[in-house]
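Quick heads-up: it's one chain on its own, the form predicted on its own, in C-alpha cells.
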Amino acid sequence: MAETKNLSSRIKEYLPSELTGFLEAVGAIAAYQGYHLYLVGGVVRDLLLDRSNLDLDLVVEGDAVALAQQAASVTQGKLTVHRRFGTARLRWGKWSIDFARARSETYDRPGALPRVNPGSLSEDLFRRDFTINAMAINLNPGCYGELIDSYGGRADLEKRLVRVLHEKSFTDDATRIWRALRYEQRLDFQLEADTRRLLARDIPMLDTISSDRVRHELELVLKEAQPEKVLRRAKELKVLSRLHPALKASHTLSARFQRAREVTIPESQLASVYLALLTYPLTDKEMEDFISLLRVPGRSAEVVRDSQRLKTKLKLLATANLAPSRIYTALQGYAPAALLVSAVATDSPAVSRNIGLFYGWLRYVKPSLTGDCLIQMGVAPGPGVREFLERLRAARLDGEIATRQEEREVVTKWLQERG
C-alpha cells in the first residue's frame, strides 16, 4: 500500500470520471460557501485497498442541506432531504451521493439510538464503528485528495486488523459486532486483540438492540458474497446462538450456501433463500420463535415456512418415474425461492431433478380452454369448472393431450361419461 498521503490519483483511478468530475465540482462549491466537504466512510478505505466503490458519503463541515441543494441544481438531479437529521440523498442518472453534516453522537443507554448534534469532522469520524472506516479525504480546491487518518484506519488496513475506536464501542452499539464480523470475513482481516476481547465482552448487549435492527444485521450479512463465512465466525465467538441458540453454522450449511450460488437463483431472492437455508434444520416451534423474534417480514417469512413444509413432500418427491402431474400436485402454491430451498438442501437427486422439472417447466403449464369456455361447453359453473381445469392441467402435463382441440374432445369425453 503506498505511503502517499494524497489519493486524488486514486480517485481517478478506481471511480468514473462522470463521479470524479462531480466531486471536484461539489468541493468547488463547499469552498465558496466556506465549508469543509470530505469524502469518507468505506469509498476511503476501499481506495485504499484497491478497490472500486461507487457508494459514496460526503460529510459537510457546514449546512449540508443547502450544499446538496446547489449540488442537485447543477446536475439536474432529484434531491431527498432530511432537515430534522441534517442529511440529504442526491440521485442523478444512474449515481446515488449521501450528504451529512459532520456530527457528534451521545447514547443514552446501550442499544439506545444515538442523540447528535454538530461537530467537527474528527468527532464524525470518532462516532463511527472501525478504525478502517473513519478516515476522510479532503474535497476543498487546494486540499483536493488529502488523506485525513485521524485513527490510524491506515496502519490498520496494512496490518489486516479490525479495530473498534474506544472501549465502548460495542456497548453504545451492539450491532458493530456483527458489522466487525462481516468486515473481518469479506476483507480476509482479523479482529484485533482488544476489540476481540471487547466484542465477546459485549456479547449480551445483543440484547439490548431492537429486533428490527439485528434483523438488519443479518440481512446485511446474508448480502456478503460468501455469508457462510460470517456466520462460522459467528458461531466460533458465540454471537450466532444470540439470534437462536438452535442455529449452526456447519460445514453442511456452507456447502448448501455454495449449491445456491450455483443454481440460477435470482439475486433478488438470494438473501432469502440463505435465511431459508440457515433455518432448515429448525423444529416448526423453533422457526416459528425465529420468525417471531426477528419479526421476519412477509415475503421472507413465507419462504422460511414453505421451506419447512416442503419437507413433508421429499420422500414422495424421491420416487422414481414421478408422474408430472403429481409433482405439480405436490408442488404448487409454495414460494418459489422455497423449492430452490429443498432442491439445494437435499442429498436425493430425485428429489432435486423434481423440483428442478416443476419450477423450470411444469408451473407454467396450464389448459388452453377457459372456465368460460367450458361453461359454453356445457360445464355447470361452480366447483365442476375447476374440476375440469385441473383435469385439463394434468393431462397436459402427462402428455395425454397436447392442442386445443385434444382438450375439446376430452372434455366432451368427460361431460358424455358423467351423462
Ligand code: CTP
Contents of the next structure:
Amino acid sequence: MAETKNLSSRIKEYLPSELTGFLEAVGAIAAYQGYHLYLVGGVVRDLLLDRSNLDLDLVVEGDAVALAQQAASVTQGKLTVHRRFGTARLRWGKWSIDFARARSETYDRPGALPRVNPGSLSEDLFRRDFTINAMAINLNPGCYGELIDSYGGRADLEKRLVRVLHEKSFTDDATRIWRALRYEQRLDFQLEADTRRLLARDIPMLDTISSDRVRHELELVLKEAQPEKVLRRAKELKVLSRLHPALKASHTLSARFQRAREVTIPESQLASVYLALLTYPLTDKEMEDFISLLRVPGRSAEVVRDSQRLKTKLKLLATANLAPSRIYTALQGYAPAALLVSAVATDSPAVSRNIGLFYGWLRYVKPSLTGDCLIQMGVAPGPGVREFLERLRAARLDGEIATRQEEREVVTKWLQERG
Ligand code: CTP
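Rather than the form predicted on its own that you just supplied, could I have the structure of the form predicted together with this ligand?
Entire complex below, previous chain first.
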C-alpha cells in the first residue's frame, strides 16, 4: 500500500493512461467552473488495495450534471443523465463513470430512503457506510492526487477492518449490515469490534428495509466471487435467518456453490443458480414464502420453483442405462438453469450424468421432418401430427433412426400399422 498522501503517481500506475488523462482534463474543467472534483468511495479503497475496479465515482462540489456533459464531450462515451437526482453516468469503453453532486443525507426513520441535500465533500463522506469507503482523492489541478481521509479509512485498510462511521449507521440503513459482510468476506477483513456490536444490536432493523432493497442486497451477495463465504458469515451473525428462518448456509451449500462455479454455467445465470441452491433445501411452502417475501422476479422464481419440482425426477434419473428418450421426457420443459441446479445439488453420478446428457445434447434433438411433411405423407391433421413428431424424436434420441430417409420409412411403417 502506498504510504504517501499524494497519490498522483499511484493513480498513474493503477489506471490506464487514457483514463488518467480524462480525470486530469475533467479536474481542470471543474476548476475552471469554480467546482471541486473528487474521486470517491470504492475506487479509492480499491486503488489503495491494488484491486481492480472499473466503476469510478466522482463527487462534485458544484453542478455535477453540467460537468458530466462537458466531460462527455472530451470522450466518445455515452452519457445518461438523471436530472431529478442531479447525477449522470458516462459509459466509455469498459469504464463506467458516475458523477454526483456532493450531498448530505438525513433519514426520517430507519429503513427509509434518505432525504438528500447539497452539501460539502466532508458531509458527503460522513454519510457513507464504512471508513474504507469514505475516502476521496482531489482531482483539481494544484491538489491533484491528494488523499482526503477524515475518518481513518486508510488506517482501517491497513488493519483490515470494516468500521462504521457512527453509531446510527446500521439503524439509518440496515442494508449496510449485508454490505458489511460482503466487504468483510470479499476483502478478507474483520468487522471492527464496535461495528460488530452495533451490527448485532441492529439486526432487527433489517425488517425496516423494503423487499426490493433486501433482494437487491442478496443479489449483490450472489454476485461476489465466493458468495458462500458471505452467507456463512450471515448465518453465524443471525443475519441469514432474519432473511428467512428456514435458510441455512451449511458446508453442503458451500460445496454446491463451488461445484456450480466449476461446471460451465452462463455468467448471466449464475446468480439464479446460486439463489435456487440456497433455497433448495426449503419445503414448497417455505420456498413460496421466500419468493413472495423477496418479490423474486419471474425468471429467477421459475428457476427456484423448477429446481424444487425436478426433485420428483431424481429417483428415475438415478436409474442405470436409462434410455435417452426417457431422460428427455423427464427433463423437457424445465428452465435450463434449474437443470444445472439439480446436477450440482445431487450426490448421484448417474443423475448428474443424465442431466448433463440432456443439457448438452438431448434437448437439441428433433426430427428433421416437419408437421407439414407428415400431413403430406398421409398423417391426419390434428393431435396425431404432434404424436408422430414426438415418436420420431424418441426414435432419434434412442438411435433407432438417424436420417431423414429413415424417418420417412418409419412413418410409412407406422401409418401402415394404423391401417
Ligand atoms: N454507500 C453507502 N451506503 C450504502 C450504499 C452505498 O454509504 N447503503 C456509499 C459507499 O461509500 C460506497 C458508495 O456509496 O462506496 C458507492 O456504493 P456502491 O457502488 O454500492 O459500492 P462501491 O464502494 O463502489 O463498492 P463495490 O466494490 O461493492 O461496488
